[in-house]
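One chain is shown next in structure tokens, namely the form predicted on its own.
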Amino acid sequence: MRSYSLIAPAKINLYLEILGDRPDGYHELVMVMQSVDLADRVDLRSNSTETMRVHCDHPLVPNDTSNLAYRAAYLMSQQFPQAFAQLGAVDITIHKQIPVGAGLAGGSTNAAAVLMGLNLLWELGLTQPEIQELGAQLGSDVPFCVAGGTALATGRGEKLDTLPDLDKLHVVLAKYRSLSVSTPWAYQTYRQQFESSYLRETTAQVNRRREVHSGAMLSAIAHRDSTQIGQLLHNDLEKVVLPHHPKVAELQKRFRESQPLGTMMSGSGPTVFALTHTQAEAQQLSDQMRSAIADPDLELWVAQFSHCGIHIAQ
């Protein structure tokens, strides 16, 4: 039987604005996200029936049809059915290291991973674009799972820009093992409280994504400024997350307290993470981390900035 392993990255965000609502419901974001080498791997298997079928050791991460990897291998099934008539379902496992429920884009590398999967295992001979088309379908952040590395991203975080590789930096992630965020949440609650602030005119949206491709952030990303880049993470969603999660508030506080480059909420949250120059430095932050707070709850993981997104394992 065929098979393939891959590589499924995480993501954090350097950067998030929302800049007002869409006429499908979602947000209209800007966003930099990045990959880190924190991964899951996911294995594929060809396994010569009509089902397809997942399994995750995780106790938090469904083996049944509302898993996203097994929605990726759904879409595929149906989007390429002579394929799936020819050469059969697939039997996908998932060996988690991503924590789950992070803002870490854990579900989506997943279900990146599986549509890069079976674009090889079926021998599609798909692009990368069509790749990353497919998965929007499936979430905002699968365009960006499959490519990785360095991107700007706009509309709802699937319309990406590639952005200079940083792959020297290094991050020290936090999170409570018991703490989750919802996302759906994060979102409506920050349109409840800041819906007063949104760009109302296209036009309006538009000029400040152009503000923000030629703004601050960008430039220092240009310039690969790794203290500037610190400096200028900035996430909307922190304004509601913050306040309603104190635990969350705290682990950024007394990441600031170590003065790494900076420190920040990765998307709708609970992780926080803290950008080092090296390996070392994050090494000292995340033991520094650890005895601040003795709570066997909280978990600390240190990864690279990574370059590339779906992979195959060596």
Ligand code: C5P
Second form
Amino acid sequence: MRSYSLIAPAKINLYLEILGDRPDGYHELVMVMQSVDLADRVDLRSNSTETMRVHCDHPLVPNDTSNLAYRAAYLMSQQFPQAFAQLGAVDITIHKQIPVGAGLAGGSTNAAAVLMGLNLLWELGLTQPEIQELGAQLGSDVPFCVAGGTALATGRGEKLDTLPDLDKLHVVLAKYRSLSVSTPWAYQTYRQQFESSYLRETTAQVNRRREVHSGAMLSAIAHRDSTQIGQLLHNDLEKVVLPHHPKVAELQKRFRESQPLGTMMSGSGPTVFALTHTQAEAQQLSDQMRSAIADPDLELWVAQFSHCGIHIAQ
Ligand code: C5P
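Switch from the form predicted on its own, shown above, to the form predicted together with ligand C5P and output its structure.
Below: every chain and molecule of the assembly, starting with the one above.
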């Protein structure tokens, strides 16, 4: 095969707790990640040159070496020089559906697709854990994006424990088009404000991780208790992003008025999501938001939980 088209799903965080600092400057996290079927398509085509090229039609996505998808391709060329020399570089075309700078891992899932795609194109035969290990060099969310589904993510976010597939709940995603949040900014601001509450000792972090592991959210997931899952949504980064962006807090307040299963900001935001049992409820909620907030800058999507990570387009 000289080309592959891959589907690269977005993720939401059902749970995000910041435990403390790490020696590498990142934060020690406990997260529950969930794939949704809002997805980009990433096309890889051999270009018979030595130059990896990336193209995306979205104005906010760079078409240069700073694009995480490009960096994924470059990493593969460095790791597998023989395959690169024999089979050459690729043109990467990203068809964007996932909003950018949104807390939905759009960049990470594109990078994950490039790793998976080059593994196929160059017939490297890498296992999923091997691809995830490479992904961790690119970004904390990339390993999750490779596998998708529902997972507990610890460490920087790169250590994954697969959780049972949930029923395919429906989700409404809301984001102001012109608003994006820088992930480093969100974590730095959190550190400035909450560092005094960080767990300093490794044992305290290990114990807290264990508590979350045997705690209410994981139990609700094990029992596929959607009502409980909705009530237990949690994201520490809301504490810094919502006060800084009152419009985002307002989205959550509006969602709450319609009593969905639950509502929360995803990752470092500013996307806010709400969960419902059915597609009809999600569509109705989206329509209600559209009429409640008459701002053309507001974008809404109706999606569904997905059990898939990166996969080949049909
Ligand atoms: O790993 P990734 O490149 O996606 O992280 C983006 C930024 O988010 C990091 O530069 C860091 O500032 C912050 N971050 C963090 N702790 C994590 C993950 C991300 O502080 N576990």
